[in-house]
Every structure is written in C-alpha cells, then in structure tokens.
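Shown here is one chain on its own, the form predicted on its own, set out as structure tokens.
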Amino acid sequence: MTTLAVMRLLSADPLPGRSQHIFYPQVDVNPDSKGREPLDVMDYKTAFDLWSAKRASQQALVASYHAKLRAPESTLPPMMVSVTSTTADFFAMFAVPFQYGRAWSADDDAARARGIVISSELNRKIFGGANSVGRSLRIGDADLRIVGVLAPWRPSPLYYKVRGGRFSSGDTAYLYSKVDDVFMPFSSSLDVSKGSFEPFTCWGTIATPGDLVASPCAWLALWVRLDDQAAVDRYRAFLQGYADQQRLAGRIKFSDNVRLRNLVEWLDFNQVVPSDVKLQTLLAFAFLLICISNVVGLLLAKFMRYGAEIGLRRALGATRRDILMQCLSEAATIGALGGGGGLVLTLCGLALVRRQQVEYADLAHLDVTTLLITMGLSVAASLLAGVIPAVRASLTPTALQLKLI
C-alpha cells in the first residue's frame, strides 16, 4: 500500500476541474526533424507570434533558467534561485494560490515592468514570512519590487515546467521539485536576464551567444486555455492555418506535423510517472498475489481443520449456504485485521520515503481514499482467498465429516 500511495499521489490529475481545458500546442519548427514528433518547445517567433495572437482565452509564455538574487534588505549572501518568466495569465490559467499581494498585469507585460512574484518559501527564507509586497529584491544588475506572494502552493509534477520527459529513461522524478522561487513577467526578463536562458534544442548557430531570441534555438513553451469542444476546434484550426502559412514564407519545413495536447495528456506524453515508482508498484501487486496464495492455503488447513463441527452443524441442521457465509465471514474478519495491520505498515512505509533523498519525498502522506483502497483491497484479498476453502468446506459430504468426532 506505500508504493500505490506514492504512485496514487504521482499520476493524480494535478490541476482537477480545469486540466480538460488546459493545452499544449506544438509546432514542428525544427528544420531536421524529418516530421518526426515536433519538438517540446518552440523557437521564439514561433512561440511568441501564437501568443500575441490572442486566440485563447488565456495564454502565456514559459522558459525557466537560473540566477544570482541578492536580497539588499537582508543580510543572507547572494544566492541561486531558480526563476519562471512568464506572462501575466499564468497565473489565473492555473489558478495559483497568493499569500499576499496580486499578479502582475497584462499592461506590466507591455510595459516591461520591473515587479516580480516570490514563492512563499523564498519569502519565508528572506522576509521570515512577513508581506513583503513593495519590497525589492536584485536579480543580476537590476532592481525588481515585488508585487505578490504565492501561498504555499505544491503542484505534483511541476506541470509548468514539464519537457523533455520521455527522453529521461524514466528517470523523471526531477518533474516532481518544488515549485520555482521567483516568477518574473517575460519581457522583463529579456532585459534583466537575457544571456540566462538555456535551449532545449538547436539546429543552427546561435550568432550572439546567450541571446536565444533570434537563434535557431527551441527552447520557449506555450499554454493556452481552451473552455471547450469549439474552442479547442478553432485553436487546432488556427494552429494549422499558422503553420501553413510559416511553411508558404519557408520558415517551418513540416507544417501538417502540429499537436493539441491537454495537460494529462501532456503529462502522459512525457512518462512522467518515474520508472522505478512503477516498477515498486508491480513487485508490490506481485507480492499481494503471492500472499493470496498463501492465505488461500491456510485457509484450506483451517477450514479442513474444523470439519467435525461443520459436519456437527449440518447434522443439526444448518445448510450449505449457512456454512459457506460462516467461512466467508471469518476470512472477511481475517481481512479486516490484517488491514488493520497494514494501514500501520503503510504509515511506516510512507515514513521511510519522506526520509529518501528524492524530490517527491515530501509529497508522500496517507489520505483517506488511500485509507479506504487499503482496507477494502484486504477484505477483497481475503474474501478472494477464502472463496475455494469456503466452497470446499461448505460441499464436503456431511456423513465424512462427521467420521472425524
């Protein structure tokens, strides 16, 4: 039960009630593709033109990188932290939680406003805690204000930031870290961090190194909000009219090769369930076969064991029926019991992986679903195991039990 717990808690639906109308667009901007799958992300101009195009109810733009922050206002030394720039509808689409202060708008997009969004464990870490909107923090050689603190806020992947995960071996558990320290509108960071974004992939030289927006370089995501059937139909037509008209003006080779993915279908996509969290998952389900072997045999030994006062009870009048139900309601209780028994297994277990040095580790905790799957699945186990004793016990012949008094 730990290692469906964990597995429970890592392929869950991050986003419930507003993942369905979550989406993911590519477009196959890679020149040497073959069109093969596009890639993850997209170039700049691509990703930026869909953007500005407004054809979503919501958009925004993503890269993450890396960066030296410097609290003035405190005595903590310079450290690394790591930032998402985006654009100012990140932050409705996926519904992020504030502690203090707001989001920044779309106008501060335009305007290349200098105010940023800390995560609340950065803010704990600098302020104590405290609101620290109107403060100001220094990312490289410039002075952002802080407009807003996010409430404690654990997304399980990171979705935001999800990429590139079929191509880890299954070695994904990096998807599941904590989420970024700062969060900082994308036309901003152009400007303060520009030579700090990293690419996912490129097919050419990049001409002014550290300056990814006009490189031959894939490395900026998209989200959009779609909220339903025509909506998602008009996106994935405009996405292809698009492409089309890139391949006319001969900047994209492989304009039929774009997708639409939703946000689990995203996250199915990139695998992001880790390899041995599913492979843990099956050596424990093999387990449980083996020990409904075991039981059923035990069972048998124990039923077989009290065949005199079954054939006692039959002579006295009780039915198949009667007995089968008494044989089924003892291995029910047997269930019960051991469930009982695991549910403190499964706390200890859950115990042992928040101690493991991975990134999902704090995320492993007993809910009550889990409670519930954990007890029924015993039952059910025993109740399973129990059938064959119970109907072998309920059809052996009266008269042979009896010789055993």
The other form holds:
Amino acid sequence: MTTLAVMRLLSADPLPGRSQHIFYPQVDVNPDSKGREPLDVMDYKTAFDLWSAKRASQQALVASYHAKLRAPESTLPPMMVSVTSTTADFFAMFAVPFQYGRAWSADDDAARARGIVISSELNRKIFGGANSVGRSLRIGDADLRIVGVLAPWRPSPLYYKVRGGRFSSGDTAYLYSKVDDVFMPFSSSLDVSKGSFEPFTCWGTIATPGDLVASPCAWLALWVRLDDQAAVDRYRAFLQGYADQQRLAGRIKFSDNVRLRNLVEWLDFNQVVPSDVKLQTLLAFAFLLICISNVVGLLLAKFMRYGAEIGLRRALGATRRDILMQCLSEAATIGALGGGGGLVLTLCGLALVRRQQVEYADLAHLDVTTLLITMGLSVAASLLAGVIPAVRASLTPTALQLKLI
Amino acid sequence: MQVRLVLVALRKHRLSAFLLAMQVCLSCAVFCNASLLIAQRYKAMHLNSGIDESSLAVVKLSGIDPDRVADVNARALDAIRRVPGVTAASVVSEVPFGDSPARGGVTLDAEHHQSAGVIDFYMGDRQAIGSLGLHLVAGSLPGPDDYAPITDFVPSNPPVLITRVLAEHFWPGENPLGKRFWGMETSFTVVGVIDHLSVATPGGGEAKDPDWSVFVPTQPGPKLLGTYLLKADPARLGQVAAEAVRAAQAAIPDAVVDVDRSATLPELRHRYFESTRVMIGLLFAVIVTLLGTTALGIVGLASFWVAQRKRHVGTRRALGATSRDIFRYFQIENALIVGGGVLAGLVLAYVVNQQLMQRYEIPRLPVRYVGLAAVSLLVLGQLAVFVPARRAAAISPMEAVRQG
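Form predicted in complex with the partner chain structure, per the form predicted on its own context:
Starting with the chain above, the whole complex follows.
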C-alpha cells in the first residue's frame, strides 16, 4: 500500500483537467543532428521565433538557472536561489496559485521590467511569510521588485523543468524537486543574469562565454496551450512549416523531426517515475499475489474443517448460496481487518519514505482516493482468495457432510 | 513405492497442492531476481572511486562573480591551508559523488565519425593528483608546464591521464600512451594511465562503465573556481573540513557556501548511495518476508492435512507402516509439491528476468542464483513440514482408528 501510495503520487497527472491542452513543441535544432530524437530543449532563435509567432492561445518560454540573491531589507547572508525565467503566460497557463500580488503582464515582458514573483518558501524565509509585494531583492547587480508571491505550490513532478529524463537511467527522483524560489521575466533575466544560464547541450563553441542567446546551444524550453484538436493540428502544421523554412535557410538538418507532445506524453517520454519506485510497486504486487495464494490455501483448510457444520446448516435448509455468502463474508471480514492493519503499516511506511533523503519525500502522504483503493484492494484480494474455498465448501453434498458428524 | 502412494493421495488435494506450488513458484521467481538486484546494487555501492576518499573533503563556494574576483582561488586556498590539520589543498572541477564535472561525447578521430562514448573530464591544479591519490600504472604524470587555463570547457589540446578501463575501451589491446581522442572542440593526448577514477555520478549518467573518466591538468582561473579539495588525517577529517569551510567563508565573504556539497568524501559517498541502501534493505526485507510467508503457508496446510488424514495415517500404521514411514511420507509429499513449484518458478524467474532486462539495466540471471533459490526453497519446505510431519508420525494406530 505504501508503494502504491507513492507510485500514485509520483505518476499522477500534475495538472488534471488542463494537461491535455498543454503542449511541448520540439524542433531538431542541432545542425549536426543524425535525425534521431530532437534535443529536449531548443536554441534561443528557434524558441524565440516560435514564441513570438503567438500561434497558440498561451505560450511561455522557460529557462532555469542558479543565482546569488541578497535581501537588502533583511540581515540574511547572501544565498543561492534557483530562478526560472519565463514569460507572462506561464502563471495563467499552469494555473499557478498566488497568495499576494499577481503575475507580471505581457507588457512587462516587452518592457524588460524588473518585477519578479517569489515562492511562498522564499517569502517565508526572508519576510517571515508577510505580504512582501513591493519590496525588493537583489540578484547579481540588479534590484528587482516583488510583484507577486505564490501560495504554497508543489507540482509533482516539477513538470515545467522536466527534461533529459531518458538519459538518467531511471534515476529521476530529481524531477520531483521543489518549485523555484524566483520567477523573473525572461527579457529581464537576459539583462540581469546573462551569464548564468546553463546549456542543456552545445554543438559548437560559445563565442561569448555565458551568453547563450547567440550560442550554438540548446537551453530554452517552450510550452504552449492549444485548446482543441483543430488548434493542435494548426500548430503542428505551423511547427512543420517553420522547420521546413529553417531547413531551406540551412539552419536545420532534419525538418521532419518535430514533436508536439502534450504534458502527460512529455512526462511519459521522460520516464519521470523513478525506476526504483516502479520496481518497488512491482515487488509489492508480486508479494500481494503470494499472500493471496497463501490465504487461499489457509481458507481452504479453514472451510473444510467446517465441513460438518456446513453439512448441518445445509440439512437444516440453508441453500448453497447461503453457505457461499457466509464463507465470502468471512473472507471479506478477514480482508477488511487485514486492510485496517495494513493501513497502520502504510502510515508507518509513508513516514519512513518521508524520512528518506529523496526529492519526493515530502510528497509522501495518504490521500483519500489511495486510501479507498487500498482498502478496496485488500477486501477484493481476500474475496478473490475466498472464492475458490467458498465455492468448494458450498458444493459439498449434504449427505456426505452429515456422515462425518 | 512411497512416491507413488504420495502422488495418488495428492490427486485428492489437487487444488491445495497446486496453490502451494504456485506460491513456491512465485517466491522462487521473486527470490532469484531480488537477490540478483541486491548483488548488483551491492556491487555498485562498493565501487572503487580510485581516490583516497577517507582523507579528503570538499569545500564548495558558489555565487562568485568570476570577472570581479581575480584572486579568489589563491585567497581561498591560502585560508584553507592555514587551517590546522590540513595537509594539502587544491582546486578541482569536481570529485566523485559530487555534481558532474565537464562531461562530453568523444571520438577517436578528428572528423568526429568514430564515436567512443560520453565521459567525465576532471580538472585540477598541480596538487590535485597527489591529493586525490590517483595511482599511475603506465606513462608519466603531467609536467609543471602542462597545466593550462580552460579556454571553453577544458584547456586547449591538453595532455591527459586516462583510466585503464577507458584506455582498453578506446584502443583494445594497444598501448594508449601518446594516443589522441577528440571532444569538446579540442584534442586530448594520453600521457599516463591511472588505475581507477570513477565518474561523478556512477550508475546515473550516460557512461557505460564507472571508470569512464579522464584527468585534465588545469590552471585555476575564472573557469576553475570555487571547488576546493583538502586532505587531512582521516581521524580528524570531519572537524578539519568544518573549520576549512568557515575559513574559506571568512576569506571570501561575498561567496555563498554550498552547504550540501561541502562535505567529506565519506559523507558524499554515504549520501550518494542512500537510495541504493534503502533499496537493498527493502529487497532484503521482501525476500525474508516472502520466505517467511511461504514457510507459514506450508506449515498451515501441512498441519491441516495431518489433522484431516488422521484416520488414513492410523490405518496405515495399523497395517504395519512405521512412524518413520509416515514421517517420510509427508516429507516426500512436501518435496514433490515444492519441487514442482520450484521447477515452474525457474521458468518464471527467467521470464521476469527478461522483462527486467528490458526495463532496467540488469544482467541475465546467472545459474547460481537459480540454484541457490531452488535449494533454499526445498530446504525451507522440509523445515516447515518438519513439525506437522512429526505430529503425524506420532499418531498411534489405536488413537487414530478410535477417533475416526
């Protein structure tokens, strides 16, 4: 049950009801490409071209990096924070909850405005959780004004940063880390922290170190929102058209190598659920199967011992159905009791998971659905285990049983 | 004779016998594969990093603006060296079990046709090789003039030390000294071969072997900055390392100490294999509970059978069977059922192994695991049936007949 709970938490749709409208376009931007799977992110020109074309109802560029942050209004020493630089639609598209203030606007993006949004965690650390809208923080040499503070937000996985999962041999716990501390307009990031961006991969030499805008590097992701199938088809055609055009311009080699996966497909492609967790679930089910066969054997023995009693009840007019029901309800009771005991163990198990030093540790808790599923599963398992013995018990001919008395 | 008797009797308990065999079959499959996984992870965890871990610690500073602070490395090193107990300090790009150093795909020809794999490039200053305790097995160490500053990702056309495994992978059976390979926009010339140097994230990256890394002699500078390796007496390492962190912070006040990454190598290794340890524990617990459950199932069912067959046993005893015969009867019965289960389990084990091989990088199941599982389960079966069988053997003919 513990593994099932963890598995469900890690593999659940992080944006239910919305994820099917959110897409992750990819173009094979590497000029040395061998025509295999396109890179997980795009270079600046491609991503920026696609973003500026505004062919989707909402779109956001996303790049993340680490930066040194100072809080002039507090006594805290400088700290390293993770920054996501993105564009205005990000918050509306991903339904990011705000506690104070609001997101910046598209105009702020264009104006290279110095307004940032901070996480509730950072707000708690620096401002003790108070409304910090209007106050300022220092990143690099720039003073940035807080325009919004997020409400506690813990997407699982941290989908907007997911990439490269297929290269990590199943060791993907890092995809479940916490949200970034600071969100900054992409245009302002280019001014403030130009040299801090980290490339996903490069296929040539970077002319000016740290300046990824003109670099032969893939580092920028684009997310778009497409509301219906027609929009998806249109966008796909647009993406293909763009790639063809770039191939003619000599910048892209394999123009047919474009992808448009929706959020869940992108997560699946990245195999976000750590393989250890999958293995644990597999083990848990193998274990369940063994327990079921064990219970079947024991119930068989138990019901057979009742032989005489059952015979008597049959002789007194009980139908086979009655016997069957009696046996099954007994099995179900055992299952429910076991489930109750299992529940306690599950809570212990989850407490153990929380103590582990993995990124998803704080996510481990029991939600109502998982609770119902596991209880249902345990009753179902014992019922399943009870069926064969119960049928056998109810099929015993009356006369034979009576003779045994 | 006995065997045939058992088989005839078993026909009457087809279902329970089948269930028990099924359970043994499943246990066997899980047992084989779980022990394989344990062995594999245990091996991964006891990887030889090739460095002198017990006496090393890392101090990591971040948030340093490389343009503004020209002498950060010198100031930090000086401060660390002054800490009592520190016997050596050097600037490195990274250490095993830390973050990744430079990592890149390399080719064996300048035209990048012959891809040779993705490897880790460790960089370090003149003291680094000695501090790390790298063990040279052929060729020579880089000379004092070989330490050059980083141009893009690595120094330009540097001499490098290569691990034995990597040399053998690049040029099987040939002398690697003087050979060149290309990657990261530059060419590398092998000057020496070292015993071991593991990649920073063994088992996690694209490297096919933990030893796929090279050491590049590098001059500290704006691009090799902030990660300091210190050497101290293993007994006082933790204490010395903590003091070195404070000293470095005091020397470079505007830097941010990377608390998570500043640690002793034993700590870094312990943390790195945390999830592996948890998984080994879990797999072990699964095996133990599994065998326990199976044993309980056997005891339960066998006891029930003994009780059910009291009259049968009594009759046989009355007809001249010794209590030894009865005892052996139950033993044979158990061996047959468990044996059948084990046979089916072996097939299942290989099927499961096939599936795991496709999904995880695990090897084919070696025969010895299968043998071990088979023997363990058979022994377990015999042990589990011991008490019920003895109870059966103790039934006196008179008692059984009277009761029946």
